[in-house]
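We begin with a single chain expressed as structure tokens, specifically the form predicted alone.
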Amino acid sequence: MEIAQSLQQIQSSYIREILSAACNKNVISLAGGLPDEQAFPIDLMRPTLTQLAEMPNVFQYGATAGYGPLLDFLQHHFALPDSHKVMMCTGSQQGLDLIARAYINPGDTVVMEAPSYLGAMQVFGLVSANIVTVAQNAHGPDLVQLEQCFEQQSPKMFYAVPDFHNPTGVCWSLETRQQVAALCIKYNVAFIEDAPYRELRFSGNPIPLVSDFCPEHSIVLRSFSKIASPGLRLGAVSGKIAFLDPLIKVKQGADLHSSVPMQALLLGLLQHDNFGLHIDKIRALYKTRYQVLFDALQQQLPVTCGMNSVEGGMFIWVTLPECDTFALAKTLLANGVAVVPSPVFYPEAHPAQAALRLNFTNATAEELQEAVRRLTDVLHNTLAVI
């Protein structure tokens, strides 16, 4: 049986392939965006895990939008107005898929930054969207390019990760957030705000969501994978009721509802008195690991390479002189360190800046230091002959 044309156009995920190779015990992986499993709040979840045995109702079919007590908690926690609501998804990735299936017709234009999150490009590719990109700078998207794109292309939506962008780690400035919101209102473009790393800020001051400045023109995707556990497979989508009702209709046909016991477990975790301390510990751990990786790179990278400092999230973006980054990544893997090369974060046939994405959240300080030694040894040898 022939697969759908939309799927034929989607390349296999390089990240999945490299993560498979990175399972080798001799490889230090800086490739995947994995939280440290030692930081999972198992002890905080233990009381609710015990209580689930006395809650037979959560093992029944549930409402498509989500577990009622959890939705009520999140409505208040996210400070949503009465005209907005929240729904639960099987990971925020499903929320993105629901948005694409509910709103994108083949050929509809979706704007993204370049580079951008690979999973979003795959989702929009599966619905045959016309993906248009705008350049990114240290403060967020190039606003001149963005307005020209809105004016000339009439896109349906603009997808972005404003807080500790994947893959570059860039955090949009307050001014950029306000101007993007104003452009979305002016040109009637829906802003899809993906915020999986927002709680992982370990320095600097919190900045309002972009959607706070355009609440009637935005949908927000939130993830609990980074602050609770990826295995729970839970994310939340919020926005005005008229935006979310179509998503609920699509989800009903997709999986009826996300796991109700896991939603009850998440609620117990979020309500635990020590959950705030858990978040503080994650931030402190990741800040330490980031500093180890950043300092080691700063000392050992070839002078022809560059990198960005970040205030949170999970990634450092290392820029390189023009080279074959796929070949470089394979050489690095053969030398015991896994990274992700930049072309996977650009639409196919789009010119990609030579760069590597490095993750710092799932390796110890000692592993990070050794990974940098292996990485920079290869870079010095490879770039010397370019």
Second form
There are 2 protein chains.
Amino acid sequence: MEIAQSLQQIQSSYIREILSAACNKNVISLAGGLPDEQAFPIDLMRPTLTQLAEMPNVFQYGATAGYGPLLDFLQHHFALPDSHKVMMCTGSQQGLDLIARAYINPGDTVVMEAPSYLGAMQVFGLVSANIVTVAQNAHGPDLVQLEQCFEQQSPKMFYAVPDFHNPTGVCWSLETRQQVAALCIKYNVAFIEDAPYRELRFSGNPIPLVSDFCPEHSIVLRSFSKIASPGLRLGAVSGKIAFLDPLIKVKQGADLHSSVPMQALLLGLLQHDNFGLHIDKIRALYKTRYQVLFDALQQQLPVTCGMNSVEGGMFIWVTLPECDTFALAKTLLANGVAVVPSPVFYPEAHPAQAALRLNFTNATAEELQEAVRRLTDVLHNTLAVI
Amino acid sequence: MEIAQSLQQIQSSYIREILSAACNKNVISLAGGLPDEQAFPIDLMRPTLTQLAEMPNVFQYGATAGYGPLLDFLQHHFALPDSHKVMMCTGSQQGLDLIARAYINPGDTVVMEAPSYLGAMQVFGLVSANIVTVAQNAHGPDLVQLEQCFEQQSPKMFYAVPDFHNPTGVCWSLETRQQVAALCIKYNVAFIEDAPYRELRFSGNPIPLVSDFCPEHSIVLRSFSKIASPGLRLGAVSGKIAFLDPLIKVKQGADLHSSVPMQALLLGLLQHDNFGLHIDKIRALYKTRYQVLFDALQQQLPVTCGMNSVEGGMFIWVTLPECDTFALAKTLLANGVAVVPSPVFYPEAHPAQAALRLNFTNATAEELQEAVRRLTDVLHNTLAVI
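Given the form predicted alone above, what does the protein look like in the form predicted together with a further copy of the same chain?
What follows is the whole complex; the chain from before opens it.
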């Protein structure tokens, strides 16, 4: 049976493939975007896990939009006005998939920064969107390019990760946020704000969502994978009701609804008195690990490489002199360290800045130091011969 | 933001809408396809629910195809050869959605029986398939029509629910199964076998899957919603490896993977010593309820109505003299009984046999008897004036 044309052009996720290779005990993986398993708030989930057995209703079919008590909690928690609503998804990845399926006709233009989140490119690729990119600088997207693109190409939506961008770690400045929002309103472009790392800020001051400046022109995707547990597969999508209802209609066909016991478990966790402390704890842990990775890289990276500091999230983006980054990643894997080469974060055939994405949330401080030794050994050897 | 063209033609699920209306305490609902909440095997899940707190790995990101120990168990449980594999989905509904997205180009022909499962029509509608129907008789699809259709229209797949069909309750005969399999092989049509009700047989003898007769030309969808719990949202898809791999690729974009704690919970349940007894118990319960509904209908239905006995599943299909079944369902709802009118089980603009789908697994015996009184009162009044 021949596969659909829309699927023929989709690459299987290199990251998910390297993740299985990286399971080898001798390999230190900085490749995934995995939170630290030891830091999961399982103790805070334990009371609800036990209570689930006394809640037969959560084992029945549920509403497509989500578990009522959780939706009520989140409506308040996210401070949504009555004109807006929230729905639960099987991970925020599904929220993105629903947005693409509900709104994109083949050939419709979707704008992203380059580089950008691989999972978003997959999802928009599956609906045969015309993906157009704008360059990213230290404050966010290049605003001149963005306005030109909005003006000339009338895109349907602009997808972005303004908080601790995947893969670059860039956090958009307040001014950029305001200006992007203004452009979205001016050109009637829907802003799809993917905010999975927003709560993982470990320094600097919180900045409003871009969507706070264009609430009628945006949809916000939030993940509970980074602050609770990815295994649960729960994310939330919010926006004005007219934007959300079509997503619910697609979700009926996609999976009817997300797991209700998992939603009840998440609600118990979010309402736990110590959940705030848990967030503080993972922020502190990731800050320490980030600092270890950053300091080690700063000391050992070849001078031809570059990187920027980040204030949160999960990744450091190391730029390299021009080279075959796939071959480099393969050599690194053979030398016991897994990383992700930059081209996977660009649309196919798009010229990619030579770079590597390094994760600092999953490996221990000792592993991070060893990983940098292995990484920089290879880099010094490889880049020397370029 | 204008919704995608593929979504514009999709009706929101009438059933899911009537389900919310049916929440009214004064309404007895025979509308949904809900298992009995009291019969959920929560006591058998309790040990695993408690153990989950000691299994941090299930809270981490997992493999797209599913939780390894569960996949191993199911490979053996379903007696799959090495050439075949199984993957877990967020409900078997997602499995169907993945099949449609992985294989159907807009305009590709998909064959179904008429009437057919609403959720399948939604899913194939979302990928703009050309849905072609063949009539169903007491033994399954009309084989002459089916062969004509295969020969003349070269469909890509034939989707069906051979065990206790939704909505008609028909269970395909052994001969029909063998002949459908032979036709699928002869005309190289993939058989998509949706088997959510297969374990709910309460009389007669088990019959092999259609796919047992065409294992290289089929994909099987199984649900754990009817024998375990729908709230978990877990289904399994199996077939030859070449058929399954594209589904896994689409699932990466759709939701990365299904909830791992839920998969671990399901494995614990399936391996529980008393799980077989649980299945026996729900079969006995549903047999009793079916008999109550069937007997009451037989005694009280107007002679102009018809129905067939079933050997399992969840539904009785009551045929009516020609009438406006939507208006009838509305009158019934006003009189305290919720049912589903037949047109929702046909592709739009397809002529529908006037009928009602009645569920017998969710209401108690007393409620079923009262529901039949309300139903037949209205039918005697309404049909008398047609």
